[in-house]
Structure formats: structure tokens, C-alpha cells
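Single chain ahead, by itself, as C-alpha cells, in the form predicted on its own.
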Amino acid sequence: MKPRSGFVTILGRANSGKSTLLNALVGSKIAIVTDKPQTTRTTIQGVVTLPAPKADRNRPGTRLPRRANQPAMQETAAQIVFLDTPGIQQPGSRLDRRMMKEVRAALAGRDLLLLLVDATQRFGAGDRAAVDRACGAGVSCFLLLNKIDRVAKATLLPLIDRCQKLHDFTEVIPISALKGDNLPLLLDRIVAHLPEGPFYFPPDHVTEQPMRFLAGEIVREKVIMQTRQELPYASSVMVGTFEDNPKLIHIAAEIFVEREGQKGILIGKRGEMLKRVGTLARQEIESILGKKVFLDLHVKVRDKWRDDSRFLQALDWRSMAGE
């Protein structure tokens, strides 16, 4: 059969679990994830490309490994370009605006639409919002109620019935993103739904966000997960060298945040705060690349930065690519 191929984005109000699966399905960590809003700030790419099944191996071009999560019933070559999106919010500052933006783009031209709900979550304003947005796309859309490990299975099927009464969904599909709880099923039912066409990428392609960008990212994670004040929310990372030697990859970072209060925040007494951000970003950075990492970190106060469009425009990964 002929390879089938296409885009797929994820959509769902903050927290409700897209980054964990885009991390799930691709194998690897290419998006960060806590449980803070506002985490996710750029569409992040994820590529999975699924091989032909057996009786088709020994064409040229489909010896690849099978992976962990490859649906059994799968009857064709396949490539998901996988976007994954911030949480529908209110925008309030530019950088809010220019968020939502980077959604209304993941929607336009795509092949399909996921919609993740958080099943443990009250149905709310952000699960609204991220519906009509799903409706207004024209693209058939999967409902996925995520987190499906934490809540009784009765408690679905009041959930269901009132996503479907909002929106005619394709399919319907109670997953978890972070156990894999129907992630085969959910990627066989994707290629299902796809055109056929020859692949975007090269089978062994992930991501197109450059490693620097995924290394600041790291690190504003381990910001978030350490300070959990407000600096989830005023807090961001640029990286102003990214040196891959023989021997040691030599980052310099710097984080910037608003006030100087936070900076005594994110510095903590004799430095011990920064220093144990370091520390841990430094470790999970060396672990996906499998090289020793030396990394430099300064904190910087920079006013309003979530207001000013330029350097919001330096934070993009496309920037840092060259685009």
C-alpha cells in the first residue's frame, strides 16, 4: 500500500497534557513539561514515521526499528508531523498574543486535529474556547480525554457526552499520555485518517527546533519546577552560546526575569538556587546527548520583556535556526 503521511496538531487548554504526549509518541524528549501554565510558549514539532509491515520490509528504504508504541494493526508506511501547541488562554500581554497566534497557525492547512480534555479537570472556560476553536478549524478532529489512570471510567461517559454534544468528533479516544494507556490505538486510528503521500522528513527525523533551543527550554523547566512562585510566568531563557566540542559542550545562558526581587528568587542564598538549577539542567541536557555538558548560567533583569515584540522574536526557536 501506498505510504501515508500528514499533519497533526494537538490542542487543548493549558495543562491538559499535550506535551506529554507529543513526548510519549515521538519516543524522546523534545518538549518540556510541568504543571504550570504557560509552559508550552512556541508550536514545537514532533515527527514520527512508522514502518511498512512485515511482508514489506525488504523494500528499499523500510528497514526500520519498530517502535515501543507502533499500533499492531498498522498496514502501511506512515509519517505524523506532530505540532504541538500553547494552552488556549485569554491573551493578556504580547507575549499571550503572540501565543495564541502561534495556535490559529498550528490549525491552518493541517490534516487533523487532536483535542485533548483533562479528565480529572472540571469542564470549563478553556475546554470551551479550545472546542470552538476545533469547530472553526474545518478539520476532522479526535476528542482524546487524557489522564484516563486518575479517574473512574464512569466519570467518562458524562464527559464524552457533553464534548460530543459541542462538537461531532471523529473519534473518541480516553488515553494516557503519561502511562501510554491507548497511544497504539490512537496512532493507528491517526494513519487511518491520513493521505496518502510520500514522507516530509527523513524516517529518522524528530524535531526541526534546534538542540540549543530545547537546552534553554531545559533549563526554564528546571526554573519552573524550583522557584514555582511566580517566576513560571517571568522567567525566560536565551542562549548566547551552544559549543559542541569532541570532548564537552560548552552553554551559556542567560535568564531573564523582571524585577530584581526575582532575581534574588532565582539566585537564592550564596547562589545555592541557581546553582541547583544548573545542576539539574545540566544532568537531563547530558542525558540526551550523551556527552559532558558545561553549562553557564547568568540571571538578568529585563523590564516588561513579555511586552517587547523583539525580544520575544529573539526567544523563537525559528530565530535561533535562522528563519
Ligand SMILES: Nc1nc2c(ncn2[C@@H]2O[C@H](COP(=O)(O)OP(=O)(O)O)[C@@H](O)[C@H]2O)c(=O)[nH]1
Second form
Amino acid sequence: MKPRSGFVTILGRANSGKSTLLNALVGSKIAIVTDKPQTTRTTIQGVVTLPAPKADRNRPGTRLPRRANQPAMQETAAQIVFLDTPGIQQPGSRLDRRMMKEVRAALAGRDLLLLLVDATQRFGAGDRAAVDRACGAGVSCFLLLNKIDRVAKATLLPLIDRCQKLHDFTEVIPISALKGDNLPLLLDRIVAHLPEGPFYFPPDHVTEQPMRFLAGEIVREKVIMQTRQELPYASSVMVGTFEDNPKLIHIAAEIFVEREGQKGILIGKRGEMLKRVGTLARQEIESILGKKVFLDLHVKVRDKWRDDSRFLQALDWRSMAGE
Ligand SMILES: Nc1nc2c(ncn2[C@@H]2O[C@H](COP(=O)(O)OP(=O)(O)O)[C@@H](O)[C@H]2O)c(=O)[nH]1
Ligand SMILES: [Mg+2]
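Please supply the corresponding structure for the form predicted in complex with this ligand (the preceding block corresponds to the form predicted on its own).
Next comes the full complex, and the chain you just saw is listed first.
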């Protein structure tokens, strides 16, 4: 059988679990996850390559370790390029508008859409708006009811019913991105809906995002997790130095905030907060890279960076990757 390949966009409101799903499907952390909305600011790409089933497995180049998410019934080799998007929301700042532009761009020319809904929340106007936005595109759309590890079956069935009335979804699948429930089934259904076509990337390719971008994102994740109120939204991280030396990786990054007061909070009493952010980020980057890391963090004030298009451009991983 011929291989299948295609682009699959993950859409949904903030906090529905899009980035958690991307990481679970890819099998490694490539998108940061927090319990606060607006964590994902640009489209994050992750590639899943499923080797050909048994008969083809001895061909050189197709042998890959069996993954936890290997679909049960897979019949062909397949490569899925997933795109994780910022949450669908009403834009305010230039950053917000840029985020919604990312969502629209990620919608164009895709083979399949996955619309995530948080099944623990009341299904409201925001979800309906997300359905309208996602499903107007004339592309097959799966509705995924996420976080089923936290809902009773009795509430799930009426929710599935209501959603099926809203749009003619190609599939409605309850999942838990966090626990991995139904993800093998989801992969099966995705592969079944992809067109035949050659792989876009080598089989071991995971993402286009450069490591320096992920390092900055991990610092940002720790800032979001450790701070409250406006600071998570007012912070951005720019990695200046990323030097991979034989024994140690040297990373220097600047954390930008919008006001002096925010800088004070982020540094903390005697530098405690910044130290905690740095230690948590360093430990995680070390565990991903399997190497010692020296992480040098500085906090800078940059008024209204969220409305500065040149600054936003510089933060984007695609400019780092030289695109
Ligand atoms: N219980 C539960 N929590 C989840 C699940 N998926 C995501 N979450 C949590 O929901 C929050 C938002 O997740 P995230 O992936 O950042 O959502 P995004 O904004 O749509 O990308 C985080 O606290 C996740 O741990 C799930 O299947 N079950
Ligand atoms: Mg996200």
C-alpha cells in the first residue's frame, strides 16, 4: 500500500488541551503547556511518522522503534505534520491579532482539522464560535472531546449529541490528551483520512523549531507557572546565545516585561523568583538535551512589546530558523 501524508491542524479555545495533545501524539515535549490561556503564541509544528506495517518493516529506513501511540489497525506507512495553534479568541493587542492570523494561516490548505473542546466546561458561545471558524473551511473536521478523564460518562453522551447537531463532523472522538485515552484510535482515524503521498520529512524528524526557540519557550513556561496576574501575559523570552560546547551548553536569554514593577516581581526578593525560574528551566532543558546547561537570565523592561511588530517578528521561531 502507498504511504499517506498530510497536514493536520489542531484548533480550539484556549486551555482546551491542544498543546498537551500535540506533545502526546509526537511523544516528546515540543509545545509548552500551562493552566493559563494564551500560552501558545505561534503555530508549533510536530511530525509523527508511523512506519509501514509488518510486511514492509524489514526494508531499510522504515524500521522505527514501536511507539506507545502506534495505531492498532494501521495498514500503511504514514507521516502526519501536526500544527498546534494559539487559542481562538477575540483579538486586542497586535500580539493577539498576530495569533489569530496564525490560526487562519494554519487553517488554509490543510488536509484535516481537529477541533478540541474541553468536555469539563459548559459548551458555550465561545465553543460555537470555534466550531464556525474551524468548520467553514470546507475541510474534514474531527471533533475531539478532551479531558474525559475528568467527566462522567453520563454527561459525555448528551455533549456528543449536542455537538453532532452543530456540524457534520467527520468523526466525534472523546479523548484524554493527558492520560492518552483513545489516542491510538485517533491516529487510526487520522491516517484513514489522509491522502496518499510521499513523506515531507525524514522518518526521524520531529519538529522544525530550533532548539534555541524551545529553550526560550521553556523559560517562558516557568515564568508563566511561577508568576500571577498580568505577568504571564506581559512576558516574552528572547534567547541571545545558544552555544553547544563539548561539555556544556551555554544559553543566555532575556525576559522582557512591560513595566519596572513587573521586573521587580519577576526578579523577586534578593533575586529569588528569577533564580527559581532559572533552576526549573535549566533542569528541564538539561533533561531534554541530555547535557549540562549553563543558563544565564536577564530581565528587561520593554514598554508595549506586544504592539511592536518588529519585536514580535524577532521572537518568532521562523525568523530564528532563517525563514
Ligand atoms: N485532566 C486533564 N487535563 C488536561 C487534558 N489535556 C490538557 N489538560 C490540561 O489543560 C490545561 C491546558 O492545556 P494546554 O495543552 O496548554 O491547552 P491549550 O491552551 O489548548 O494548548 C493544562 O493544565 C493541561 O494539563 C486532559 O486530557 N485531561
Ligand atoms: Mg497551547
